Every structure is written in structure tokens, then in C-alpha cells.
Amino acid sequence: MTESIHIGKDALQQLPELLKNRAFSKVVVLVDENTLPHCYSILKPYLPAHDLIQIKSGEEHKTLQTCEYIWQRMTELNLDRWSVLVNLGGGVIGDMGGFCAAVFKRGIFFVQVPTTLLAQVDASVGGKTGIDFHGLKNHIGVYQEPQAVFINPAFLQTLPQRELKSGYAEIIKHWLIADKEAFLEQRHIGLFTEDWEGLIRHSVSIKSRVVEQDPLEGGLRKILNFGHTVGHAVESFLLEQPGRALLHGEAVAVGMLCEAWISRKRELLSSEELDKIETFLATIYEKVPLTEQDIQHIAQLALQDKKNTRSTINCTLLQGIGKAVYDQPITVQEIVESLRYYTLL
């Protein structure tokens, strides 16, 4: 991958060198009300003189309106094309900060300092940036690699358990699509792991390997979308329902169960494998209650998925644990049936 990824408790020690070597004209850090009090103090010693832009956290603020505020602040701070934006936060800050940097004055530099498990193992790696639009997840965005990614597992100590679980869903996804042995071994350990750095390194290596071969998602990179066709639809729908919003990984966990069931229905996955997946995910994630009306709405949202061609819903399915197949056409009815199955688990 073109960006440089630094992982470990000493990762941030590489940041001053990058900032000095590139001779950026200005450094600005993007934070929210969580990362400012909990994470900024860890980052600050490694930064030269800089400014802060603070936004509100949460998927509901990953909008054009927030981008407009960020661009307004960038303009007020007189950022030029040799400025750098340091994104200190989870997936929302990484996605939106990267997008704002990529299009401001036709592109300024940015650096990712992911603070959530989700962002460390998935969102900060691979150059996807973007925002939600009218309730549709990541509907507007560009591919733009950051200058570097600095992953410090120490940030995980600032996270509530729910955020940790959310990020863990993407780790499970990486095992299901690319590493059967890791899945079979880790399902007995789960969140009780004492080696988060090892899990992060392994997950990043899986994603990096895929992205290197297919940076713009023309083919192979689509395997990383396992769990996301149904998962994004669930997430988008519940985001609009007061008090029912899910974290990204929680929605992906629902999506993985549904898409694993469709894989079984297509006889790509054995009953035993489906059972192992269901049992493992059930030990970590609480059931999300869905009514029949919810299910119908969610299935229709899948028609807006970015991976679709014309009116065909393209999904990534499992051909056994550890192997994914992409561009598998599925129907709205199959999504409905998979969600009904999920509610009965």
C-alpha cells in the first residue's frame, strides 16, 4: 500500500519525523468531544504548533453539513495545499476528515490516528473516505490514501466495551473471509484476548494485502464487504429510528449472520460452519429486535448499496470459513428471509 502504517505503543514516535520531512505549511488536528479529552493528550507531545477543529461525534453527524463546518474552519485557518489534517478519532472522523482533506482546494494531505478498534483494524486502512447522505451510508466519497496511519493500541483503553465489540466485528470478518485457522482458534478466546496489538496487526495485514491487489474495488477488494450489504442496510434504517441506532460493527454482526445464512442456503457453507459462526457471534453480540415491517424497509434499502450494478444486489458470500466469493447476485426476498431467520436465532 502507498501509505505507511505504523502499529504499536511507539507508533506515534514516527509522526514528528513525517511532519518535519514533508515541511507542511500548517498542521490541523480534527477531534470530537470524546477524543479531545481522552486521546489528544497522548498525541499532542508529537505535534509541532497546530490548530484544532472540533466536531460532534457519531454517525448522525457524518454529513455534508459537518463537512461544510470543517471546510469553513480550514478556510478561516488559511490552510493551503501544503497543509496537513491529522484525523484523531474513530471511523467517522477518519472517513469524514479524509474526505474533507481530499477535496479541499482539490486535495490537501491528511494523516490517520485511529482511536477506536473499528478504525484501527478497518476504517483507517485502504484509502476509502466519505460521508452519509440522506440516510444512505457512505453515499458520497472518494478514494484517497493518507500520508500515513499511526495505530497505537493504548487508545483502546479509552473505549467503552460497546465500542470494543463494534471493532471486533471487523476482526471476525477478516477471519471469516481469509483465515479459517485464526477464526477457529480465536472463537474460544473472544474479547478476553490479552493481545490486541497482535489481532490489530493480523487484521491490518489481511486488509492491506487485499487492498494492494485491488485499490479501487474493481474485484477482489469486494470480499472486504462481507456482512456489509445487509449490515449497511440495517445500520442506515436504524440510524433514522429514534433510540435504535447501532454502532457500525453491531450492524455488521447482523449482516454477517444473514449473509452466512444465504451462503448456507446456496450450499457454499456447511451447516456445521454456519453453526460455528452463529454460536461465536451470539456470545458477543446481543440480538437486535426487528419487526416484519422493519425487515421489509431494510431489504429495500439494500437496493441502494454501492456495490450494485443496475438493479442487481451484489453480495459477498462465504465459500466455507476463510474463503469469500464476491459479486454474488442476491434478491430482496433472500435478504428478507435472512433477516427473518436472524430474528428467530
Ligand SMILES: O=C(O)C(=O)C[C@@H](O)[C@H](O)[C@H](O)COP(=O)(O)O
Given for the second form:
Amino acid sequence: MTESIHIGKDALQQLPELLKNRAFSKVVVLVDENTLPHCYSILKPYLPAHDLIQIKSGEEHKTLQTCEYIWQRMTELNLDRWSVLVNLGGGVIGDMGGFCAAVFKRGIFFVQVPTTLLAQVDASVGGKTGIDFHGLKNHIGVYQEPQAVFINPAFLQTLPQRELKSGYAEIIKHWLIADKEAFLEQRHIGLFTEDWEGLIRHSVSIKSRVVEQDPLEGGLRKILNFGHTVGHAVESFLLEQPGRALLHGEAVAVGMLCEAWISRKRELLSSEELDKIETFLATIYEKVPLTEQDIQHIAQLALQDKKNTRSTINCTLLQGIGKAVYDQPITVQEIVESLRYYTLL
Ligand SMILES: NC(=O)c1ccc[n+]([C@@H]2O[C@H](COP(=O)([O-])OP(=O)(O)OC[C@H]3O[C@@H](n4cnc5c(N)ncnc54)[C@H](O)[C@@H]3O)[C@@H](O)[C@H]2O)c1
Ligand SMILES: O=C(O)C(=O)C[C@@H](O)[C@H](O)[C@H](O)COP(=O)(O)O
Ligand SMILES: [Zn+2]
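Switch over from the form predicted on its own to the form predicted in complex with this ligand, please.
The complete assembly is shown below, putting the previous chain first.
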């Protein structure tokens, strides 16, 4: 695991040393209306004098418009290239704050302090930063590693159950692509775990191992995108439908079911394994109602996936539980069929 990722209840104790050693000219903390009341008091004792930038929470604000506001505030606060932005929040704050820092004055430093399960096990690790554009997920962004990541499971105490479940989807994804034993054992414990730190460490180690080998997603890193070809299309589509938006992990759960079904269709996955995946996910995630018209729209959105080459949709599929294969060409029609299958589950 990368040395700059600190995990545990004392993780933040490493932060003052980092801030002191690098002698940053200014420290600014990016928060939203939830992380300010719930998380800032945990972080504050570890910070020198600093300013705050507050934005609205939620995927609908992971946009260029919010970036403009952040850059405007950074300018008003006179940040120079030796400033550091501390992103205190979930994946939206981490992705967008990381992106804003990476391009402000061609790049200032940033640190990730993830406060949701999803951000602790996935989004804060690996250097993908970015925003949504015209409803398309992470359509604009750059790869830029933070100075360090500080993961304190204590932040999860105030996180709503629905958000915990969303983050758990990325943990399940890590098991499905890389650790069969963990999937088979842990699924009986599910969200009743008391060992968040152990689960986080395990997930981060899986993700870090992949990212270290292929940081810019030339090949292997695409396995981390299992469930996202269909999942991002579902998420993008429902984000634009009033009252129907899903959380990222909820959409990934739908995507994993569809892509597991396509894996079965290709005889990469046995019907017993597909059944195990379906049964487990059904115990956690509610069924998302989709009409035939929705399905047609969603399948078209997959044509914008970042793993595609020319007009080929390259999907990551499962070759049995615990092993993933990337760059598997699939068709829009197969996505339609997989979503129809999902609606009948
Ligand atoms: N960069 C990556 O590798 C990567 C990986 C996975 C997901 N993502 C992105 O992450 C985003 C989803 O992240 P998320 O699930 O963390 O959502 P999020 O950032 O929207 O946070 C979820 C909600 O929880 C609130 N919150 C955060 N911490 C809290 C706490 N401790 N207590 C109470 N409330 C708290 C937030 O204000 C927000 O309302 C998506 O945009 C997704 O595309 C990125
Ligand atoms: O880190 C990665 O690589 C991932 O694919 C992790 C995903 O869980 C995450 O949602 C990521 O943001 C998706 O990246 P994208 O390139 O498909 O936008
Ligand atoms: Zn994801």
C-alpha cells in the first residue's frame, strides 16, 4: 500500500507533520453543509491557521459551475502555488476538490480526508479527479495524486445508512474482482460489521495494488471499473430524472448485476456464481424500477464510457468470482438485454 495513505483512528496525527514539513504558504479546507457540522471538529485540532471553502453537497453539484465558485474563492483567498487544499468529505468533495487543486495556477497541493465509506475504500485512493459534464459521469478530469490520504473510520459514525450501503458496493466490487474468499466469507457479515477499519484496509490494499501497477488505466486498472460501464450509464440517466437519482454505489450495484449477467452469457461465470452474487446484492440493495424506454436511453449512454475505443464498448467482466478481465467488447444490445434481465430479477 502507498506509504502516504494513513488508516486508523490515529491517522490524522500524521497530518500536522506533513503540513509543517512542506511549509505550505496557506491551508484551505473544502467542506460541504454536512461535513462542516459532522466532520470539521474532528479535523480542526490537527490544522494550523486556515480558511474554509464551503460548497453544496451532492452529485448534482459535481459540476463546472461549482468549480468556478471554488476557483473564485481560491483567488479571493490569494492562494499561491505553495498552498494546500484539504478535501474534507465524500467522493464528490475529493474528486472535485482534487480537480480544482490540480489545475488552479496549473496545480497546487491537495490532501484527501475522506469522510464517507465510499471515499475511504475507493474514491480517495488512486488519483482520479474530476467532475460530471452535461450529465456524463467524470467526463472532465485529470489524474493527480494527493500529497497524502488520511482515513479515519470515526467519520463514519454520522454517515446515514443509505450512504454506508452505497460505499459497501465498492467494497463488494473489490472482492468480486480480486478476492473470492473475502466475498464468500464476508457476505454473511455484511453491513453488521464492527470492523470497518479492517474492511477499509483490505479494500484499499486491493485498489492500491492495482493502481500501483497501472496508474493511468492503460490496461489492468480497468478491472476497478467492473460494474461501471452499465452503472455510470444508469447513474447519469437517473440523475437527470426528477426524484429518481441513485447514489453512486447503488448504480454500481445495478451495473455489477448486469455485467455479471453478461459474464455468465459469455460463460466466463457459472450460473451458481451468478446466483450467489444476485442473492447477496438483493439482501442489501432495493430493486430500481426501469421502463423499456429508460433501458433504451441508458444503453445509449454507455457509448460515452471512457474505456471505449472508437465505437466499441469495452467492458470489464468477471472470469469467476475473484477474477476480472478487462477490454471485453460488448454491444448496446447486450446492455439492453442485461437491463431487461435486471428488471425481471
Ligand atoms: N476518484 C475515484 O476513484 C472515485 C471512486 C469511486 C467513486 N467516485 C466518485 O465519488 C462520488 C460519490 O462519493 P460519496 O458516495 O462519498 O458521495 P458524496 O461525496 O456525495 O457524500 C455523500 C453524502 O454524505 C455526506 N457526508 C459526507 N461525510 C459525512 C459524514 N461523515 N457524516 C454525515 N454525512 C456525511 C455528504 O455531504 C453527502 O451528502 C461520485 O461522484 C463518484 O463518481 C470516485
Ligand atoms: O479508480 C478507478 O479506476 C475506478 O474505476 C474506481 C471507480 O469506483 C470510480 O467510480 C471511478 O471514479 C470511475 O472512474 P471513471 O474513469 O469510470 O470515471
Ligand atoms: Zn465507483
